[in-house]
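In the form predicted alone, a lone chain appears below as structure tokens.
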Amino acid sequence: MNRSGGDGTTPLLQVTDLRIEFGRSRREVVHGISFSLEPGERLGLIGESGSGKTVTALAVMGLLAENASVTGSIRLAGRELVGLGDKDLAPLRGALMSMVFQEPMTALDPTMPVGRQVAEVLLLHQHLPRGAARGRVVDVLGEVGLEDPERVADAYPHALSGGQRQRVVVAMALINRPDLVICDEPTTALDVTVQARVLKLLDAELDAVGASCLFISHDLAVVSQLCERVLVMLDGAIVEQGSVAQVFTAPTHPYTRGLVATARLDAVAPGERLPTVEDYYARQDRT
């Protein structure tokens, strides 16, 4: 596993005082967060739904809705992304950075064979002839473990299983060997067996292309398996960060302690009420 983080190199991704607001009311949902991601590093981003994880990822990709306002700095390979329009961001998406979304059906066009969709990424960024692009797509679909990749390339998304569709999305995200891959809950929609296979595939493919990864998940076990550092988000702020070992074994913030404890269901006796994060805030208030 390629895990370089913290070796003194210039960060691939540097986020500084990132603030995100929405709508006419300018409601702020991300409150001045800062973090960095080194070349080849895996960084986990955890927290409950609505904490700002996905919004942060979409801000990096420049995919937020038009009513969003972004301030602060997002630098990718030294280039400032905040303030760039689609015309400037389009050449970067799929080439320098890419994203694996939670639900592959929303990431794939239902009216187009998946092979054509993956090929579009090559045609846009590498300007390959269509025949060469088709051959490369079939090769990559085979590399991500899809049987009979020629047939899969000609299939429409609805004809594939959830695990197959997610493998197609992984292939699409990695085919141009980007420097940064953002994974937003990439296995949540899959059953446990398929989830394990896709995670193993993702781990191997990230190593193969040498990409850095920002991995968003609610599953602490998956983050501990795939990442070396972790950020904990709550209500649009980063409340704790550090190595996976440090944060998951000796968390300092009550919210993180609650997350870690509630993930350890093996420690709950039969018939005992499951702990909640609020329990740990209450305990903190009493001490």
Contents of the next structure:
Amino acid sequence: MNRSGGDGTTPLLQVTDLRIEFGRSRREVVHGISFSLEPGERLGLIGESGSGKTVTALAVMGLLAENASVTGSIRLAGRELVGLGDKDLAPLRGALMSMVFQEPMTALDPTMPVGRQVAEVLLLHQHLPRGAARGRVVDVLGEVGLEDPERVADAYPHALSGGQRQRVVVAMALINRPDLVICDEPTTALDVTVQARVLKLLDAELDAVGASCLFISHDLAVVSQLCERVLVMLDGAIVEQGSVAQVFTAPTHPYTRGLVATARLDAVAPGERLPTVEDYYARQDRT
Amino acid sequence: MRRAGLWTGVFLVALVILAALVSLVWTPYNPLQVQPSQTLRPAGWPHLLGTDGFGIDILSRLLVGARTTVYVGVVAVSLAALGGVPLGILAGMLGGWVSQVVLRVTDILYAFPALLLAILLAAAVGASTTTAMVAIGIASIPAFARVARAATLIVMTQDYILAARASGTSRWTTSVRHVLPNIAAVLGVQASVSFGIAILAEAALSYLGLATPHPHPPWGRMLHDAQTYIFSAPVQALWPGLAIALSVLGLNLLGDGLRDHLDPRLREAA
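Switching from the form predicted alone: structure of the form predicted together with the partner chain?
Below is the entire complex, every chain and molecule, led by the chain shown above.
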């Protein structure tokens, strides 16, 4: 069953022929994709809005809406996740696998101090006395680079900046030292300077925890900073995969070539029209 | 100037609650003492609002009546919230057939007006304050269920619900820790509106003699008693009527004010 890279290790995450359908009309949005993720590896998943990347991530977490039907196989550390019920999945979520969300403004509950939210993730999976949990939460908030973590722990989300909130979200995702962290466009909602800092933080924290990462983005530049390997997803299928260097320098699929060209604005001579993806890959059924 | 409505509402509601509290320790006269020599006195001194056909001080009766009003309102609204909110959250979180069943059940409940339900209950188990409260409470469940469901549907689209679930929080814990606090504001608005409806229903029921028997006459009963003297002492009916109207007005202003104050967009949600 294992189709790992030939070096004999078991992949941490093995997705085989994953198909996802929605609704009564059973519209298929992910068409039988397969990929694997080695322990400690960082895999980028690139694609435009609606290409199925977030749906794929949610399928791995088992968090798709009730009207979704998932077929194929998702194995986390050898354990089949497809078909598992909520009761069996909940202990894995936040402990073995966790998720960093795109929008730090809405990823934190506005009615709860952020420290309590981080503590909630900790206490769900570890039995600690309240006091010890608090200490650990403050430690982790400090580790993700928040100044004055004691004060931040007691703050409500609205009192924090976007960058601070995203650091809290990262702390929530990493506090239980998961094996797999899924990052769903974690820096898209942040401005460029904060984005660079959060990426650096993610880089350091993933190393510190030793977690694998499935990093979802539409931004090639961001993915190239963090990941070793990259998948390109288009309309629910993986059209290209390989090392970041390979995909960046020698893209084979026209869509990827378009992506690379649009990401390299420095290659465009002044006065010339900027390239678009459509220059390389024209699609008929665009709405 | 929307705040003016909110504060008028707060003031009127506070007045009713204050009246109920004051009546516990002090009333100008004994609200149960019949004084045949003092019947149908006009407003003035020493009976500020006059006396009724039994010679009972009307102000004292009003104060004691506020107690019943607040009591019935609080119990009925609590009952409605306890029944309706979990149903609404359940429907909003699970969707699908659960949602359909809850919606159809609330539709059926909606078909029974509070008054009809109270009359049915009174016929079955006898007229009492408890009967009235239970009937009004049950009749208010659908409103709470629908508002809770609508608000839950909105909250469920937020990332923090997904984030909680992605952290391994169970559905049940998520609903109590993350959904309920986030819809509490809308529920507060609904509670104040339902409270007003409950007061009105209670007044109607006691007017019809289907709620509180003597000796703790609520405002509706006072209206009923005053009806006998509608031609000889018409002002007598004014006081309980005014009390009912102002407290309902206060609660509605409070509900509307809260809704505007909390979030103008909640209008669509509710």
